[in-house]
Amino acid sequence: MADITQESANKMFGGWQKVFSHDSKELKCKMKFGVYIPPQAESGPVPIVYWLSGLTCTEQNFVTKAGAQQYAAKHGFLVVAPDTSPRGCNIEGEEDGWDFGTGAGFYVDATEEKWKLNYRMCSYVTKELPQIIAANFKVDSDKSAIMGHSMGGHGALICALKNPGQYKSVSAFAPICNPINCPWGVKAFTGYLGESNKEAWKEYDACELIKKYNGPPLEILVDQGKADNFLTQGQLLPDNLVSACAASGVPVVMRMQEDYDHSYFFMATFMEDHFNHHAKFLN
């Protein structure tokens, strides 16, 4: 394999859960990503599902907690789970908080001077990483889907909406639906994109992108726990996403799940439904 180094490998559901590292050209640092390789990959190219994790996470959270590998093996999907930000860039302030900087790349391409060299997670996820996957694994790059949780749910939505046709399907767990109107998003966008450039903020907001989406049909699936503390704190704003989709004619299924919180216990419960959703478009 060129340009990537295998860090670990574990046999699982007939396939392999592996972790790789590589030197990222976009982020100018060493990055890790998890890859579940299904048993079907032994006989030919398979579809790809990208998973984007939330604040404070690394590639390990999804790999070890989501329980997704069994569904990936059933459907024959290669599942790619990258880290959530650059690491070890020695930028002043990148370790100061859990919701900005390290572990909190927010899937934007930063434009502020301090961050713009390294914090280019949007281009990393949508450009560099797919090239690496295509070069090193038996995949059908024309059959890709994307999903994520919280900050990563935001990332999945904007990556799909900003790149019409690149992903056949998209889904999210408790996504940050309208970041220009929530505290997490305002903090991140102010830091990465600049306080005065509010128009640029809209380019990374799913509710704003839906207003002008003009690509192949996308059917969005979202699960949101009703007992999610961040829902009551106004960080996630799922109603805004539903309203934006209704106004623009973009199909969305928003499932509000009684008693479920923001954790991987919630996600593991409904993970099979999301893989079945993607299978409708990938198989």
The other form holds:
Number of protein chains: 2
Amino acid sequence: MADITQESANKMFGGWQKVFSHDSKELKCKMKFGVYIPPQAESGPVPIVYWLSGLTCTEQNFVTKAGAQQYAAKHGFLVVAPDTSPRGCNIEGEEDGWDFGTGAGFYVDATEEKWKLNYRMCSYVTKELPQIIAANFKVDSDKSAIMGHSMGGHGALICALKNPGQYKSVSAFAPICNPINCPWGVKAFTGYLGESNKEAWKEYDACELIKKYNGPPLEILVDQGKADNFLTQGQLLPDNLVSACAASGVPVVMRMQEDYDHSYFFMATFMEDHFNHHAKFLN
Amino acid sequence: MADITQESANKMFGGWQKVFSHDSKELKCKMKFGVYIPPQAESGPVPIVYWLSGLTCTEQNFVTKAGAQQYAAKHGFLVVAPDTSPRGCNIEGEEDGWDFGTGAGFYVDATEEKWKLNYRMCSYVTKELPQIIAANFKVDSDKSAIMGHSMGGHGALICALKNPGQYKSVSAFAPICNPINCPWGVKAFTGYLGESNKEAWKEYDACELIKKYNGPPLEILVDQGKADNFLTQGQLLPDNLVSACAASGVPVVMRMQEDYDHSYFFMATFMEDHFNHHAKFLN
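One more: the block was the form predicted alone; return the form predicted together with another copy of the chain.
The complete assembly is shown below, putting the previous chain first.
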């Protein structure tokens, strides 16, 4: 483990919840990520589930609130939870809003001058981090899945759709399904990718990427709370994902959950179902 | 619900995780408490489990990190999680330390002049709060259990031992078993009860209370991490509890858990076992 430093380690459900830091080559800054190592990893390589968090989160939110480790221990999955943006890059404006800059990397590789050196979360999550995981843990990288929440649900969907075959399965909680058509997405893509470059925007939009997806069959599971205030505000647009999947013949199970909101309370409730979903493809 | 105000409500595991505030008569200040209302409460009265938190905690720590709601939903228990001290009483010195004053009520009724008006957590938890719960929720108060962590594990033990029959069962994670013989306890009892009044101290010490307990049979479940730094520091003294129980014929299951620490990661791991323990006596 030459390139990563263990920051914390807590025994949990027979395995270990750890947090590591490292100097990211893609992001040019120090980053942290959480890793739950299931007890099964002691005896051989295990599948990997990547979790991408939402706006304002660090690696801690999922680690402390999602209640996922019990299911990871049951199925024998190593669970990797990265941070949501580069940190401390001292870019002017980086800390001005909670929905852009720090805590809001949106899982894109920025092309705008100001952001393009550091804000490369797409490459970080799909290339650098998998290499680090493969080099440091007893994993079977051919068995990887990806999931996430809100901005991270968007991230999970686009990572899976942009990299056919890299992830055996994908799921999301309340994802930003169609960022090019919602206020959060328009703000982020304008900032990171430029206002005029609308074709580049489509390369990070799940509804657009589904149109041209021609990789191995994907079966998408999404849970969406009906009492989610961001649903009402038009930030998430799950209907657009369902329509895009229908038009392209990609199977999606979109579960609209009565009374549930956008919180970790909602996610903890259905986390077991998502791990069972991934287990169908990983085990 | 004339006397309590709903501060938040999140659907979770088919029930509702809510937080309420109220003006406490015992503590003479505004207090918050968490309540998980299981789905079974819609159709009739349900048993109650009280959770007492440790030093520095508010009602939020348990609500967000313990992962207990899934087991409460399974068994049909209403779970009440109060705060750990009065708040905002403007007593000189109240905010000076993390192990005394705010966040550190130690579940005693203070007798020292400076603290005795507000710091009445024992009466708050065993009298005022049960009345509020009975008046506002569909519960069967005759079926109550109590559990807690660290300072709150101490609290759970003394509440059960001081009030024979009020709680059908009791359990604890890493409790302060013998506060009159550990630094945390000596500091707290000196402050709240007075340095000289050692007989009063014994009324809030589980190892002392067990000696004279003559209520209905109690079966105590305790989980203690072997890698708990407060164990090493002599704050918890589980051996003293085991000895006291043995001498008094009170059954205790003390499980020493290899590699586990003092954290919510530890508690989440064994939470299911504790709910199963309480279910034996509540259902």
